[in-house]
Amino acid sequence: MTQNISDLSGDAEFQLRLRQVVLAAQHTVKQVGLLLIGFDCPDHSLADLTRMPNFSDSVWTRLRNTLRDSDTVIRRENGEIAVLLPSVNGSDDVILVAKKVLGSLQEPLLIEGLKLDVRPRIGIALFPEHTSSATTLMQRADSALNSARRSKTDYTLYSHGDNDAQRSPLSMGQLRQAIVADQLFLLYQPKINLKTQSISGLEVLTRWQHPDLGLISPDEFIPVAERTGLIIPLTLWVLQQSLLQCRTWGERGIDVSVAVNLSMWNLDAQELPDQIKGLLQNIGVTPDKLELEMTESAIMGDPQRAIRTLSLIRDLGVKLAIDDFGTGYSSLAYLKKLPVTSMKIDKSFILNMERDKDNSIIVRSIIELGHNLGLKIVAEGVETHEAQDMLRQLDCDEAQGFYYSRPIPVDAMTEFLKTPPVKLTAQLTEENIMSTPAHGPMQRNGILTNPKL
């Protein structure tokens, strides 16, 4: 099967797949269905379920025998499961699939000797019936899932108007307010050197805790930022906060680098190299402590401009990485010209690579290609010991994924950096983070003492 289970932490994998499917459907008579599956359990919270190491595998095994080879299954960061149906014949067809999914999950799940009675709830949305936007399609499915949970029904088909009643579309003003009112915070996920088993760096991930709407997914606010131009000040805020925290760690004797993601719109900004130079000088962090990650798609929007901008940044001594490699459409002619220092293999190739021969062949080829170009290779989405061992055998340099740690807040990461074991013992999820009272206000010196950087 071609199904994948992976983290949807605002990453490009599922969004790219969703956009590709919607774009293809725009030129045909096909409809696209999206199922969003949540779980209720009388004895365990959703956070408890997602921390169980075999929960997602058990669910995926049930779904594997229910769905088609062309369907895509991906685990969201909050424990929900998204099922993308690239070709359906209207709502009746999608509802039939939803009923099959419910049937496959009817029997208790056996996890580590425990029988768990879970009640799946499903939200359903369709393209183009409910929206013409890939991003909004996810929002509509989420809205339908919330409705199913409130009414305690097995599944709910999105109804026009429901979304507005539950959450109005995010506005430019709301996001601008979030940037200046300390509603944004950062999480960190370590990258591990596969040869030494030491931390080689931290990827920075942005989250929004709205005072009324709760935790807002990056899949909702990043498109708003890109559409309105707020992606520029948002990225600068993330860069500033990341470098401030990097300096604080350095003052405590903790030597670690941070990696921040850039979008296509950042690469279009001619002033970006000077802004980065100014931040490094003002905060007092050496350039080698900063890495910038960008996807192939972001680079290929205007490759000539991207190469010029990235070359100026690389001249500062900042490290550069191609993120989610393998999901875009980059030309090898441009790839060899890019002033990048590392390449991150997209998690869709890493997940299940120990059981999928095609994926393992692709991973081997990417590693060999990257090394021939003089690049460091990082594998994303490592979730098992077997995957780690395979990557070592393939001479991969670094790894990142749930096997080592989920993205965690600054306090937890600081404690871990002080006395790092081989594998994180505190597998904190965003549900844990949001449920704790540790979200105090940002200190006015720009450094946070709690989960918000």
Contents of the next structure:
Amino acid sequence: MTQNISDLSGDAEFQLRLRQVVLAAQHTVKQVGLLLIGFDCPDHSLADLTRMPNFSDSVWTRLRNTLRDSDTVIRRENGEIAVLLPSVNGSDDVILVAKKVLGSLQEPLLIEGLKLDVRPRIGIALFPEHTSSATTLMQRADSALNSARRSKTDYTLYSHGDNDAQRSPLSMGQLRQAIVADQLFLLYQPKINLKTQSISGLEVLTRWQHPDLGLISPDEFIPVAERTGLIIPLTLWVLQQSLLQCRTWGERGIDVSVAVNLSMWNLDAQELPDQIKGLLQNIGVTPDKLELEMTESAIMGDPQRAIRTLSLIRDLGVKLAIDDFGTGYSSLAYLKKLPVTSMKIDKSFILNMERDKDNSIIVRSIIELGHNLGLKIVAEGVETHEAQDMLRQLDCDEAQGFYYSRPIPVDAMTEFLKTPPVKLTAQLTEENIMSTPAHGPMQRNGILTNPKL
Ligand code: G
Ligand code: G
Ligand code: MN
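Moving on from the form predicted alone, kindly provide the form predicted together with guanosine-5'-monophosphate (G) as a structure.
Once more the chain from above appears, this time first in line as the rest of the complex follows.
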């Protein structure tokens, strides 16, 4: 089948072409390869440029010179570019093409007189290796592209383990709308000081109340926010709302700090320290009331840059925590250099530590390591009294988990922080907490009074 490179401009036409080549391949031992190319822009203020026609055109020209005439190229509305390889022997062939594509995009692209420094990421899926249906091939490539973006690798082959949530139909437009239309809201989950039994702070967790799809978890919308650049305004909104709430609590005599999650992209943004400083000043909250949490992988994406950004934030007096510790590919050399104040042990080690000896050994080692580095250690995913007791014995400083409270809305948290004790139970799900906002708190004046603690 020889045909000139088709510059198909609509997804519908692309699907048609896809069906053609899939039909043709079905009767041969050959496969169909799909490359989905996305562009990450280290300078987020320029990210919108990668969605402009000029940008697609430049990429287009580079690809035309690289690919075969029989390959189909399409510019997608979101600025991504899809390449269809109608007849390949297997993934090795497609990876070879992916490398050629990456090579052709190495020189910076000139857009509107600007040298645009972009990092192409490629998601790869094959028919019939990864799916037996033409219609889901694009979704597979999309999943693979998400993995490539998350792991900051140049290209990734679809793997059956890839999360379905990564194929979510959520769009940038919807998320942008959610931020302006107040569809996002915050939940709060307490951290407990294991020595004084008081609440040492609250983690802030964002939720999206979608008008049609209902409640959406951050596991679904944060990746969308990250790959569209919307994570920057989203995080600023979360910071602003959390600090406003912290101030309101302070005015009511409730002295509590808030911890906001950052993503890798936030650490790439050089203006973040100044923005945080501005928010603290304008809202009138002291820096010690704010903590920021980020995972090891968020830091290790570009450790030098992350250390620079984090140091500036730490200099403001804001506290910093490494989140989900133990799950990333941490480098002990960097760990020592990070200006962080605490370390949160990932819940996967805590959830079954009573039964799993390996996990309890890991937890013990992490606590020792963290303490040797002068860090405060927080255990996440504490669901039982036994886990709490073990952590106390291991000299862990703080704990967070369903044993104390699930993440709950602001009204419930306010009650929780100020009224008499009735322990929140793990049976309360987030959903029924939403419909029954006020319930029983377990502490007064910051001191837990439940005898089980
Ligand atoms: O609350 P839940 O367990 O569903 O959170 C799932 C994941 O989403 C966690 O890893 C949490 O850190 C992350 N998350 C929740 N809220 C935010 C947020 O506002 N910003 C970022 N970057 N991540 C968040
Ligand atoms: O990645 P991060 O640590 O930010 O994720 C925090 C999320 O972990 C919370 O929003 C909550 O949904 C989840 N979580 C908190 N405590 C527990 C717990 O005790 N058990 C389980 N399974 N999940 C928890
Ligand atoms: Mn966290």
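None of these values were measured; they are calculated from a predicted model. Here, rigid core means the biggest group of C-alpha atoms that superpose within 1.5 Å across both forms. Positions refer to the first chain, counted from 1.
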**Q.** Exceeds or equals 2 Å, Cα of Pro120 between the two forms, core fit
**A.** yes
Q.
Once you overlay the rigid core, does the Cα of Gly284 travel 2 Å or further between the two forms?
A. no
**Q.** Core-aligned CA displacement of Arg247 at least 2 Å between the two forms
**A.** no
**Q.** Cα displacement of Glu129 between the two forms, core-superposed (Å)
**A.** 6.8
